[in-house]
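Listed next as structure tokens is one chain, alone, in the form predicted alone.
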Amino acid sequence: MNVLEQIEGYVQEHFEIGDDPDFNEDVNLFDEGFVDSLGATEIVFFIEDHFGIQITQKDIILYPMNTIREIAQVVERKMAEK
């Protein structure tokens, strides 16, 4: 499973979306009414634990962090760092 397969299924699981047709890994989460602020704090300690690395407040001031993808590609870009 790739790093965008499990922050999706993490989210779809930790705030009950499920099936619903207007989620996908490009749809904004906070727009659209997925995560809220303490949700976004969530899912950064989860990739924090998750994928073994740091999310810091100059990441989530630099690089767009609202869709799933987003999230994946700043993910990666810190594992490629380590």
Given for the second form:
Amino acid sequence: MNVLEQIEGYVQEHFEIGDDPDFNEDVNLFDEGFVDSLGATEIVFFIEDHFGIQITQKDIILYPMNTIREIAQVVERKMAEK
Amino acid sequence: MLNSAARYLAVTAQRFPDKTAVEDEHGELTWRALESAVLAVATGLLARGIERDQPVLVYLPKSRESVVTFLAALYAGCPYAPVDYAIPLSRLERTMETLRPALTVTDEEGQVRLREAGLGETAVLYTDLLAAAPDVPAVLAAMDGVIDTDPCYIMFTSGSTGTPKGVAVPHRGVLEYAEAVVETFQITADSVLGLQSGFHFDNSTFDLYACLSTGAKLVIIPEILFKYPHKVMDLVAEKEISCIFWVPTVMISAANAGALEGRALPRLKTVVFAGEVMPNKQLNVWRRALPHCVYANLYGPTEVTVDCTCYIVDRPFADSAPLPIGKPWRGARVLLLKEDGSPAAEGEEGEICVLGSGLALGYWNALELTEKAFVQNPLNSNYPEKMYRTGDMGKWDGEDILFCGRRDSQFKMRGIRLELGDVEAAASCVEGVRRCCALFDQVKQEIVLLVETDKPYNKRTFNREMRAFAPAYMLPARFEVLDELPENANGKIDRPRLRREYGL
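Same protein, the form predicted in complex with its partner chain this time rather than the form predicted alone?
All chains and molecules follow, beginning with the one already shown.
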């Protein structure tokens, strides 16, 4: 599984999204109500732990992390920097 | 006494020209650079024919540019009216109908949005204003014409019919407030304030004017960061922030997420909160984690210039105990009045009514609303004395006041005031809604929305539609579709019955 698929799998399972037809890699997880505000932190904890990276406050300010694809891009960037 | 709250800038820019005044995620401005930008933008505003007391709508992201624009409007002798950059356009349209701005300062993205919605007539680009060669004598003459009872800013809050109300606050209210903040919390040029609030929310007055009057540094914290409490606290540490004034929602999520654990934050000295009830359970988490800080609970509606009572937390509280809102502060007088207008005895509930020179001038372009809320003090028959009826209930507990809830359908979300009628007005705009009823769950602190419709909406699909008419904090956390809403004998929606049925 690539990075995007791993994040997608986690979000789908952890937030009990299942096979909702409106869910995809480019949907805004927060605006569309798939993930509530507390979930944002949980996603960051997951990716930090799972991929062994550190998301800084600067990353959050500089890069949008509202969709699965955006989150995957940040993770890939951080992994490349390691 | 200063005639304008913007005078602080002139003095501070002289004293600390090369010290950082304000910083956001894109960069920083020294006090000298801030004043230069303000003079240029003020010149640009005057060049576009703006006259004293004409409001300047500020439609910009939470940024240094917003700060420059507010002060430039004041230098040009005009009040500023900040709106949320994420405001739905239908709401912005109603705000503009009430405000009737002479100019709307925005960026390129904002200008496109305004034009597409047919609201672009008064729009002017910040970058174009900034390009003006400063005409210092003209700007100073405009500021000299201001008197301290002129409006400094107009803040929009929720109205019960769905049209936002613009609270017009005079310079003297802001000047007095800034003095009280600086004195009470010992803000100096060495302080660093971490701004949580958006500028369209009057809590930002605390940070902005405390910095302007002392030369302290204003760190504008990006809104997005508050979704990640650990990262916000990282920023507090990294920027060596010494004073925060945050809404309880944000403090609660930091406590609940464990974001304070294992942090020393030796630079943080002062933790102030206001805007909604702060539970002792989470405050105790803060107090245990950061015992060296001073904690203070402020209370007040926008109509009295941000806050009118202050409680410095001076003793331990059990998790379940209520936290007082304290004593009248900064020369305000607070009366607790019963239904018949007589003062409540100790321990008896009364409506919190506020007197003093911090009172707002009224609601912009809404005389009738103003007369209803700003009334003659019933205990004074000797001279006209305006009093603001807050609609909040309180009782005396020794020398301090305890907050006891609302007497109407107003409530708070993330410290932002909301009327149930405002939520219903927005929900009614969604396609297929025949009628709806909004209720507030006091325990969970969330909005419950009951909708009469034939469409197969669920919470997610409904909120997606409703977002076009309402800011995010107005969307329901609980959503139900009903075939028919129950009615009382008068044919009105039977709210008490719905509240019982939903256990609220």
